[in-house]
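In structure tokens, the next block holds one chain alone, the form predicted alone.
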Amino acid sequence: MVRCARVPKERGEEARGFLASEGLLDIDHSIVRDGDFLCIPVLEGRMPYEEVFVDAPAVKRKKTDFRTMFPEPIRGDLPHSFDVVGDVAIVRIDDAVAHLAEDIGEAMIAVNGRIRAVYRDMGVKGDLRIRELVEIAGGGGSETVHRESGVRIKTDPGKVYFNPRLATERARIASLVRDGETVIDLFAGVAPLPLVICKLASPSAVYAVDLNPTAVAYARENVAMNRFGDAITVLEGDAAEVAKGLPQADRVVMNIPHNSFQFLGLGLSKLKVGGTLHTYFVSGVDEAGETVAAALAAAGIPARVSSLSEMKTYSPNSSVHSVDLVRE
């Protein structure tokens, strides 16, 4: 029997991509259908999916682990995971093997036919959360079209913030949206969440706000490309200022983990009573509840926690958490 992640068929593509990016995908066994679900073979590790054990047959595959193209002694220093945005791969490379960056990039392209270009991730910088990228293999630039949950998302990870690993979280939020809701995404980037919401749910109006003019331009192009112009309004500017002109919402999203509680009062103030705020923050695992309680007290707007969970490890002593708050 093989350990698997059990997910609805319509979420199979995003789940497989997430598991692959986290280094959890078991490529030695086949995906098994289970009615309206897929059982995706996985390796040991934490994952946000139902765990099941099924009889998944072994498969013969061509070489897909680029690390096997390097001598055994250095494989431990090579990257164990990477992000794929459209046909562009983004990888962090340890300084110990930095001199092999071009070889690593070429090897990644050689074993993955979906990858056109590989960029080395030098870290997220600036208030706009943009990655500094250095091309190490392939070509054609970093602009690409990413596919997720049935929508196309045009983006350039070298110019705007976009995280493909949030596909599951975006689908989760979309699954909670009820017919006719008004939704505000205060830090929308190129609008992946508004697009997924409109694909998987039926809101009456979605407002996508961002300060980065390049992200706003992509967001507007994405809305038009996916034909959601009647539902999504894209707005450029500072969230605090733009929000003043927006209606009260059933749902507000603030994806800005390092500064989320700075805007907590703003987000809650735009909610109807009974509406939900989705936001993210960084704290120690054992301190998450206290951190949220302190932030709510400072915001001064009554709200209760309906969901609080750890999303991923951020550092040896802290993690990124998601919290859903309901205004009272």
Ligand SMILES: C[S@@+](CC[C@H](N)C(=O)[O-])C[C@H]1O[C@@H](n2cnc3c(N)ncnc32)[C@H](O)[C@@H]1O
Given for the second form:
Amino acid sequence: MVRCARVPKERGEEARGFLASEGLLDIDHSIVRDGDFLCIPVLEGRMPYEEVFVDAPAVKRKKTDFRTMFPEPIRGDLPHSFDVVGDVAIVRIDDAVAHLAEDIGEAMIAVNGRIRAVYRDMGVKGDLRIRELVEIAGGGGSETVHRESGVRIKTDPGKVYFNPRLATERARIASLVRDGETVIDLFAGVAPLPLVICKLASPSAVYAVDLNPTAVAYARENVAMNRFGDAITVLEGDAAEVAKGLPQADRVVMNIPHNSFQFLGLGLSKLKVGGTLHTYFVSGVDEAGETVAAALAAAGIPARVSSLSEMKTYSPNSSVHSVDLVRE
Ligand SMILES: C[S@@+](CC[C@H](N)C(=O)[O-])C[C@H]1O[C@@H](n2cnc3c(N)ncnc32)[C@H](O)[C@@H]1O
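Next up, the form predicted in complex with the named molecule, please; the one we just looked at was the form predicted alone.
Next comes the full complex, and the chain you just saw is listed first.
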């Protein structure tokens, strides 16, 4: 039974306003009609109305923001966003609320039926770009199957690099692929881009290269699971070595933003004249053009910029940029 204020119907609006202004209104239960009276659910506290206890139903409110489950004063310190890979959520948590990590994870699961487990993101490390994850809620491990652009991508965000936020970029590149192209992804990870290209376009051959044996194992499984075995060849090893054995391509992709220009000569050397290289790099927001020009001069292979755009902020003074280069 729910504690209510019983008031004549015609005074209902006024009483509701008064109770709300006094912080006494119980918004989790519905107002109940009792003849010419209304029973308005109220919280503990003194009020100038008749007190009754009635069977007031709970308000069905769909909570979508897990932060509403925490007291107002700390909501500003809680995470404002998180990534979902398959049924696994990955969230960065400020040190100020680190002691609430498990509660944050439980709240995320409570409001989002898609999430099975929640991991705290401790950052990406090393050349293989592997994210350090700490389980904070749920269970079942961090291996999962992510769906994107009509393909299924099996991955383990705690063992290999995978970024669901690149879905739009992958679809953009796939939209540029013409029938019969040869495509090389030199730092392919679990092969999300080769899979999306084969789903949305009709290349004749796609080569997916990666140094991380775990990523390569997932890439092979993903190719088989999505039935692209005729089009995609997965190769394990250092891109510089593996590329020597690959044919000239219409399109080369290099997603390795912190070292991309170290590999620029390699990527351009694998392109046919007129072919396109897609790569990413970190630089000052206003220095992207000159950074690319300097890298092209150092690579020594003629190419022109066909597209250059800022993808996301990386630090207060730098951003990740995307550049498309056409070999001349
Ligand atoms: C930023 S991740 C990109 C992965 C993938 N393209 C994606 O978007 O999910 C960079 C990848 O390059 C791989 N890698 C690092 N150094 C490499 C090298 N020398 N040769 C081949 N792969 C390398 C890492 O294992 C990692 O999977």
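Numbering follows the first chain given and starts at 1. C-alpha atoms forming the largest set that superposes within 1.5 Å between two forms make up the rigid core. Predicted, not measured: the structure shown is a model, and the values here were computed from it.
Visitor: Using a rigid core superposition, assess whether E10 undergoes a CA shift of 2 Å or more between these two forms.
Guide: Yes: E10 shifts by at least 2 Å between these two forms.
Visitor: Does F37 move appreciably between these two forms, meaning a CA displacement of 2 Å or more on the superposed rigid core?
Guide: The answer is yes, as the C-alpha of F37 shifts between these two forms by 2 Å or more after core alignment.
Visitor: Taking the rigid core as the frame, does I27 move its C-alpha by 2 Å or more between these two forms?
Guide: Yes.
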